[in-house]
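Heads up, the chain below is alone and in the form predicted on its own; it's given as C-alpha cells.
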Amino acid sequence: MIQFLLNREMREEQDLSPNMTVLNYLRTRVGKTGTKEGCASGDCGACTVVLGEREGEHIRYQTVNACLTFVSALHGKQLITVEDLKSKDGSLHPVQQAMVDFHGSQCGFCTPGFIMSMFALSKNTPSADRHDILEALGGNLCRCTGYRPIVDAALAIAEQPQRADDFSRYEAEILAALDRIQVDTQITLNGNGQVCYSPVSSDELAALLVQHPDARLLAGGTDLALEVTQLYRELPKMIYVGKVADMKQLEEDEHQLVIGAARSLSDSYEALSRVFPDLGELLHRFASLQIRNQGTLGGNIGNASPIGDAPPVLMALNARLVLRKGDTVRDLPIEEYFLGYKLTALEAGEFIEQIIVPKPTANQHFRVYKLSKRLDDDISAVCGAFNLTIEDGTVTGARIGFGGMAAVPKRAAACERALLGQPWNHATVKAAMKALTGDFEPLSDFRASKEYRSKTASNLLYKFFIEQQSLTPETRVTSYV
C-alpha cells in the first residue's frame, strides 16, 4: 500500500498497478485532467507536476514529469497539480494570474506544465533571475513559440514581493499530515498481477534482489518508464530504490566523493559542480530540471546507454563503482562495467551501490563537451570528456572518455597513448587527433552521421587545447546564452 497527499487530501492505494504512471493515475483514477500528455517520454513537460517533501521545517517542491513517474514514487509525498493552485476563494494563484496578464497562454496545451514549473520556481527561488527562469522552464516546450511572454510572466513574479498562498498558509498542516505516513519501513504495491517492492535500506535491497534477481530496479524511472509508455511493455516485478536512505547520501573527504547510486542528479549538483566546475556546466544541460530531479547518477550508468552523459565523464575522472550482491561487495573501474550494447558486468542479483569519484590533483586539467541539436533538454550526439595531467609542459596523464561514438561509452585508448609522455603542443595534439579517429567506428542515426561524429570528436580535443592555452577567443556556445 502507498500513502500520499493529493494536495491536502490523504490518499491510500493498495490494489494499484505499479506500472501506472502518475499522469494516468491523475487522469483516469481521480479525474484531474489539467495535467496533459504530450510526448509520453519526458521531453515536452506538458505533464509537469510538483512533488512536495519535508526538508527540515519546510516543504521542498520539485517538478517531475508525470508521464515518467510511477505511482510507487508518491509514497510519503505531496502531489500537487495545476488544479490545486487556485485559492480556496477561487482566485487564481499568482503564477496563473501572471500567465494571464502577460498573455503567456496561446493554444493552452503546454500551459499547465509551464504553470507548475513556475510555481515550483516561485516557492524555491522567490527572487529568481533570468538564468534561474530559463533553467526552470528548460524542460517545458511551447508549440506556439510563445516563450517571451511566458518568461516575462516568470520575471514579473520574481520581481514582486512574495505573496502568501494556500501552500504557505497550510504548510504546518501539510507537514503534520506527511509526518503521519510511515516512510521508514518497507512497503509493497500490488495490482494487475504486478508488484513493486520499496525497501528503505541497502541491506533490504540486497536481500530482495537476491530473492528476486529477475526484478527490474527502479530509481528515477526516467529511462525505465519508457518501456511502458513507448514500447507498451509490462514490468511484472520492480524494486524501487527511491526510499533507500543510505543510497541517497553523498560523502566527501579530501580525496574523493562517494555518491549513493540512488541520489538524484539535482541533489548531486552542488558537490559535483564545486569540485569539477566543467561537470557543473554539463549538468545544466543534462536533460531538463524535471529529469534531473528524478534521475540518478546510478541509473544513468546502470541503463548502459551508449549516449548517457555521465559514463564518459566518469571514465575520464577515473571513477569506480561499488557493486553489491547480498553481503558481497566488489569495486570495479567504471570502464570495465560496460561489456557491450546494453550489456554490463553486473551479475544476477547485483546492483550499483555507490559511485566513487577521485578529486582532481595538481596539474590536472578537466573539460567536458556535449554536442546536441538543442542546447537544453536534449540527448548527446557526442559527449567528450578530457582529463589530462600536464607537468613542465609534458603530458604525464591522459584519460579521455566518449559517449555516442560506439555501442558503449568508451575511452579513446589510441589518443591517450599518442598524448602520454609527449610535449603539450600543437604538433602533439594534431597527432592525437589523428589517432582518435581510429579509436571509434561510430554509426549514423537521426542525431548525427558517422562522419560528423568522427570529425567533431577529434575537433573537441583541439577545442580543449585552445581553452587550456587560455587564448582570448570564446569557444563555448553556452557563453552566449
Ligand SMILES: Cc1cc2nc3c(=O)[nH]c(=O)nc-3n(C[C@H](O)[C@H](O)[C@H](O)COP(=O)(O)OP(=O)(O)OC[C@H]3O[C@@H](n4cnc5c(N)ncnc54)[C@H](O)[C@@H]3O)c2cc1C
Second form
Amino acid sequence: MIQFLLNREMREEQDLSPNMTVLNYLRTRVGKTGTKEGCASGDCGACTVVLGEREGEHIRYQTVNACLTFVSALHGKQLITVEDLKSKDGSLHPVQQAMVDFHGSQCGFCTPGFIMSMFALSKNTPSADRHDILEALGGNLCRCTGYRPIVDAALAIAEQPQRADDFSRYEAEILAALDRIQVDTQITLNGNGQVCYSPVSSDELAALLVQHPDARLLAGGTDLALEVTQLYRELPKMIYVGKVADMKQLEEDEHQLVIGAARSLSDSYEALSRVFPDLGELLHRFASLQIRNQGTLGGNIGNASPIGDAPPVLMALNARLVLRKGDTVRDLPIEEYFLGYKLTALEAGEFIEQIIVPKPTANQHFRVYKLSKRLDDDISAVCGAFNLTIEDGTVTGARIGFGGMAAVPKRAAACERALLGQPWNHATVKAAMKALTGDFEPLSDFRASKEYRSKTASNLLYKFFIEQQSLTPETRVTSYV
Ligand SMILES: Cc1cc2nc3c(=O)[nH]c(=O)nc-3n(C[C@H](O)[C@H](O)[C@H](O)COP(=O)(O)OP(=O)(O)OC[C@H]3O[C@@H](n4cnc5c(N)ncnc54)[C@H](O)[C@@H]3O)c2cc1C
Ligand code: FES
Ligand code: FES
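Okay, that's the form predicted on its own, but what's the structure of the form predicted in complex with the named molecule?
To see the whole picture, the full complex is given below, headed by that same chain.
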C-alpha cells in the first residue's frame, strides 16, 4: 500500500501495478490529463510534475518526469500537477499568468511541463537569474513557441516580489498531513501480479535482496523505467531503494566523501562539485534537472552503461564502491566493477551501498569534459576525466577515465604511463596523446564516428594542458551561453 498527497488530498492505493508510471496513474486512474505524454522516455518534459517533501520546517519541491517515475516513489510525498496551481479563488498562479502575459504558449502541448518547471523554480529559487532559468527549463522542449517568450516569462517572475500562493498559504497543513504518513516502515505495493518492496534501511534492503535475488533494484528509474515504457517489458519484482534513508546520506571528513548510492544525482554532484569545482559544469550538462532530481549516483554506476558520465569521473578520482550482500560488505575500486558490456562484478543478491571518493591532495589537478551534440539533456559521445598530480613540473600521478570509448567505462592506461614521471610540457602531452589513441578502439554509432571519438579524446588531453598554462584562453562552450 502506498500513501501520498495528491496536492492536498490524502490518497491510499492498495491494488496498483508497481509498473505503473505516475503519468499513467494521473491520466488513467485519476482523470487528470493536464500532464502530457510526449516521448515517454524522459526527453521532452511534457510530463513534468513536482514532488514535495518535508525538508526541515519547509517543503522542498522537485521536478521529475512522471513518465519515468513508478508509483512506489510517491509514498510519503506530495504530488503536484498543473491542475493544482490555480488558487482556490480561481486566479491563475503567478507563473501561469506570466506565461499568458509573455505569450509563452502556442499549441500548448509543452506548456504544463514548462509551468511545472517554472513553478518549482519560483518556489526554490525566487530570485532566479538567467542561468538558473535555463537550467530549470533545460529538460523541457517546445516545438512551436520558441524559448524566448518562455524565458522572458520566467525572468519576469524572478523580478517580481514573491507572492503568496496556495502552497505557502497551506504549507503548515500540508506538512502536518505528510507527517501523518508512516515513512519509516517498510511497505509493499502489489498489483497486476507484480510486486515492489520499499525497505527503509540498508539492513532491510540487504535482507530482502538475499531473499529475492531475482528482484530488480529500482532507484530513480530513469534507466529502468525505459524497459517498461520503451521496450514494453514487465518488471514482476522490484525493490525500491528510494526510501532507504541511510543510503541517501552524505558523510564527509577531511580525507573523503562517502555518498549513499541512493542519493540523487543533483545532491551527489552538488557535494562533489564543492570539492572538485570542475564537476559543476558536468552537473549542469548531465541529463536535465528532472532526471538529476530523480536519478541516483548508484543507478548511474549500477546501470553499467559505457556512456554513463559518473563512472569515468569516479575512476579518475580513484573512487571505491562499497558492495553489500546480506551482512557481507566488500570494497572494490570502481574500475574493477565493470567487466564487460553491461556486465558487472555484482553477485546475485549484492548491491552498491556507498561510493567513497577521496578528497584531492596538494598539486592534484582535476578536469572533466563532456562532448555531446546538445549542451543540455544529452548523452555523452565522449566523456573524459583527468586527474593529474604535478609536482615541481613533473607528473607524479595520473588517473584518466573515459566513457564512450569502449564497451565499458575505462582508464587510459597507456596514456597514464606516458605521462607518469615525465616533465609536464608540450612534448610529453603530445606523446601521451599518441599513447591514448592506442588505449581504445571506439565504435561508430549515431552519436559519433570512431574517428571522431579517437581524435577528440586525445584532443581533450591537449585542452587540459592548455587550461593548465598560465594563459587564460576561453576553452569552455558553457562560457558562451
Ligand atoms: C532523458 C535522459 C537523459 C539522460 N542523460 C544522461 C546523461 O547525461 N549522463 C548519464 O550518465 N546518464 C544519463 N541518463 C541515464 C540515467 O539518468 C542515469 O544513468 C541515472 O543515474 C540512473 O539512475 P537511476 O537512479 O534512475 O537508476 P535506475 O533506473 O533506477 O537503475 C538503473 C540500473 O541500476 C541498477 N541499480 C540502481 N541502484 C543500484 C544500486 N544501489 N546497486 C546496484 N544496482 C543498482 C538498477 O537495478 C538498474 O539496473 C539519462 C537518462 C534519460 C532518460
Ligand atoms: S513524456 Fe517526454 S519526458 Fe515524459
Ligand atoms: S507551445 Fe507547442 S510545443 Fe510548445
